[in-house]
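The chain below stands alone, shown as C-alpha cells; this is the form predicted alone.
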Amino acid sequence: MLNKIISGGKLEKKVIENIKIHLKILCSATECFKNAITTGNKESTFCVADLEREADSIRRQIISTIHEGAFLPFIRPNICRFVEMVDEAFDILEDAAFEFRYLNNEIYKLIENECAKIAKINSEICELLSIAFDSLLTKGDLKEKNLAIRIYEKQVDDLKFDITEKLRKIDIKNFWDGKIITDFVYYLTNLSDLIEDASDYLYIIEVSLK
C-alpha cells in the first residue's frame, strides 16, 4: 500500500530502506540486552548504547529526507510519529540497559526470571513490529500483527504484576538499591508499551491511505 505511494519517488524509498535498518537496529538491541540479561553479563550491555548511536543517525536521516519532500504532507506527521516512537524505545532500552550494570544482585535474583522472560518477550515484540511494517508495504494482514503484539504487551503486564508482588514482600534498607530496581523494572517492562503504540501509529498511516 505505501509502496503505491512512493513508486518512483526517491526521497520515499531512501526513507523506506532507513525504517527498516532502524527498525532492525532496535530488533538488534533488544536481542543483545535479552543476552545480557540471560547470561547476567552487565558489561556486555554497552552494545545497547553502541546500537542506539548507530540508529540515532539514522532517525536523523529519516527525519532530513521527509523535511526534503519525501511523501504527501497529510502523511508526513504520521510517518515522524512513527519514527520518533521508535526512537524512544531505544531511549527506554538504553535506560534499561543502564540500571542494569548497577542492580543489587540480592534483590535482583529474586525477580531474575521474570525479567529474562520480559527481555524475551521485548525481542520478539520488536521483529513482530518489524514485520508489521513490512505487512504496510506489501498489503499484508497488519491487524493480525497489531493483535499479536497486543498479546505480548499483556504477557508484559502480567509478569509486572507478579514482579510488583514479590518486590513488595521484601525489605529494601538503601534508597539507591529500592530506586534502581524500581527505575530498571519501570524501563524493561514499557519498552513493550512503546512498541505498542508503534504498531497503532502503522495502523493509523494504513487507514489514513484509504
Contents of the next structure:
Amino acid sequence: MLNKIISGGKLEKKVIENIKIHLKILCSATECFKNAITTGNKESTFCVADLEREADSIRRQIISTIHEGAFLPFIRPNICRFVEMVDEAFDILEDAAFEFRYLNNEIYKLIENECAKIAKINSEICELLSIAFDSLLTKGDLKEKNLAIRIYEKQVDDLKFDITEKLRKIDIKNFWDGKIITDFVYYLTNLSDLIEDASDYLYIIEVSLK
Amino acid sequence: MNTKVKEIMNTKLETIKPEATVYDAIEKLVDKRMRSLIVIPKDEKDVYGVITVRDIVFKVVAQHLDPHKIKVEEIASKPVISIDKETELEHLIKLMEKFNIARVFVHEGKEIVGVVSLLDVMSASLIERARRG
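If the one shown is the form predicted alone, what is the structure of the form predicted in complex with the partner chain?
In what comes next, the whole complex appears, and the chain from above leads the way.
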C-alpha cells in the first residue's frame, strides 16, 4: 500500500528501510529486557539504554529524510507520528529498565512471575508491530495483526490487575521502595498500550491511503 | 498449530475447601473475577474437583436453593478433567469438543498447575495467524 504511494522514490525507500530498522531495534531491546528479567540479571538491562541511543539516531534520520521531501505532504505527519509513538515505547522501556535496577528484591519477588510474563508479551507484541508494518507495505492483512496486538494488550491488562492485587496487600515501609515498584509496574505495563496505539495508527494510515 | 498447552495456560488458580459453602465460592469467584475454583481433595484418597459458575447457576440458583446451606462438595464435579502441560493445542481442542467443555485444567505430575479456556485457545490461534505474516 505504502509502496504504491512512494512510487519507488529514493528518499521514501530510505525512510521505509529506516523505520524497519527502528522497529527491529525495538524488538531487540524488548528481547534483551525480557532476558534480563527472566534471569534476574540487573546489569544486563544496560543493553536497553544502548539500543535506545541507537534507535534515537535512526529516528532523527527518519524525521530529517521526511523533511527533505520524502512522501507526499499529506502523509508526512502520519508517518512522523507513528515513528514518535515507537520512540515513546523506547523511552518507557528504558525507564522500566532503569527502575528495575533499583527495585527492592523482597517486594519484587512477589510479582516476579507476572513481570516475566509481561516482559515476554512486550517482546512478542513489538515483533507483531514490525510484522504489521511489513504488511502495510505488502498489502497484507493489517487488521488481523491489529487484533492480535489488542489480544496481547488485554493479557497485559489482566496481569496488571493481578500485580496490583498482590501489591496492595503488602506494607511499604520505605517511600522509595514504594515509588520505585509503582513506577516500574507502570512503565512495564504501559509499553503494550503504546504499541497498541502505534498499531492503531498504522491502520489509520492504511485507511487514509485507500 | 504446534503450540503446547503450557504456552497459553493461565496459572492463576484459586482453590476452595469441599466443606465450604456455595456462598463462599460465589464470593471468591466475584472477588477474583474467575469462573471456576479448584476443589481441594478431602484426604489422600480423594481427587481434585471443580466448581464453576455454571454449576452454581444451574444446581443452586435455578433450583431456588440457599447458597449458604449448600456445601461446595455437593455440587462440585469430580474428578476434574485435566491434561498434561506438554499436550498440543490440537489435542486440547478435540478434548473440549468431545466433552463439550469450555475450560480444561492442566496438570504437571499430580498437581494442577493451570487452566486453559476456549477464549485462550481462540486468542492463541489468532496470534499465531497474525505472526505468520
